[in-house]
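Just the one chain here, the form predicted alone, laid out as structure tokens.
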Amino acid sequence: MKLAVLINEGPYQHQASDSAYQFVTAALAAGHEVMRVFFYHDGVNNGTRLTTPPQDDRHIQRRWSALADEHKLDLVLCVAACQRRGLVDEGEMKRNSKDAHNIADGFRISGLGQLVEAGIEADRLVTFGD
């Protein structure tokens, strides 16, 4: 089965990202294809490389980055949600005259068209968070 996943909540204020990560991990282990994970609203905060949780806590961003690297997952952050929350990649950094970028490895910024495409092409679009 071809799956797409939508995550609407940030990494530490809600269970959505943890649940989505566990779902994607289990789906991949069961042989399903995960064509895209789209982060929207506060969910884009999962993609900042500046997250530094306490050492005894889980590092959600690092988990997503490692999973993307291992399985060649497409982790997409909504560009409008990123702009509202101060997340920029190198292209947005230059375009908006910022002095740094903060997108973690394995993530990329793109528009809502990526979510629409995932919803059309996937057999199921599974949503986590409000």
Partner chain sequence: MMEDEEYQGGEVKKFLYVNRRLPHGTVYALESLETVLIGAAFDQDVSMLFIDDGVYQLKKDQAPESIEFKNFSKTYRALEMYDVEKLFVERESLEERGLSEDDLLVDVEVIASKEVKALIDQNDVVLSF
Contents of the next structure:
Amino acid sequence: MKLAVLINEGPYQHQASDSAYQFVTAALAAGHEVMRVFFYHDGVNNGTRLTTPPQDDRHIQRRWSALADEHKLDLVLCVAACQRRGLVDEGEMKRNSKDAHNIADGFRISGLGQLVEAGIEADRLVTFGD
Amino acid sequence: MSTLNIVNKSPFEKRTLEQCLKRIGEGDSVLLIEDATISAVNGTAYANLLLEASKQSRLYVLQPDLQARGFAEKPLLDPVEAVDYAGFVDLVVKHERVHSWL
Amino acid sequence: MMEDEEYQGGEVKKFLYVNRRLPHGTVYALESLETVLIGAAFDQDVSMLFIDDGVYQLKKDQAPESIEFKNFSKTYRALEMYDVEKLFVERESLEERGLSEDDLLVDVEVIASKEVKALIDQNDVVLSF
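Show the form predicted together with its partner chain, please, the one above being the form predicted alone.
Whole complex next, starting from this chain.
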């Protein structure tokens, strides 16, 4: 089955991103397609490559990036939510004249339309949030 | 099956569980995850609410979340079925839509 | 808002946006509304349901300029222009809060709590923020 996932909270503060990761891992293991993981609200904070959690803790961003690499997952950060919260890729850096970018491997920034498209094209959309 | 309703809040902190239960019915299921898992344990003040809901809806609890909170060995309410993440995925597939009560 | 986006796929699904939170205290109401507008721009069949504290999103006379917030409550009145015409409000949620239809800034269909399940069952995708 074709699944899509929506994550509305950032890493560490709330379990949402962890629950979503476990869910996506289990779905892939069961042979399902995960056509997109969309990050909205504070969820976009999962996509910064600048986090440095303690060594004995899970690295939430790297875990997502590795899963994306392994399974060709489409990890999409909402552009409007990113702009409000300081998540910037190279294109956004140039467009908004910022001096840095911070998006991790495997993530891309795009419009909210990608969420609606996931709702249309996936058989099920599962939301994780607060 | 109709809707898989996901609840993730402790009923002792937020009213999400009762708000969900009063609006679902025949063919719907409820999956308790994250902080909501503690309501699946026998002997809480919310036992009757869940027992009542079980007359028309199926109830599930996400075992890894329950285990994380120290309740792996505690008896669950009779109608609640424990599932792992693979079981969570199966529930999503089996229902027509998923509604997360955030 | 990214109102220039379009969907070329041609498929139409029924989307239900369930709103259960107060505006302003958190950003969910505003960002939910932004999704609704995109969904409508994609020519999807969009309904909105306001239950629990979500009914406060439609309260008349909101003036969040007092806390330097954008007054997005006006957007609910503009939804019609985006062909979002199905706004449902649960009667019990209004009554519980001492509100009536007259307190709302837009025309809605008031439904009973026991009708909510039937509404949800009619939709393909349920989004709740």
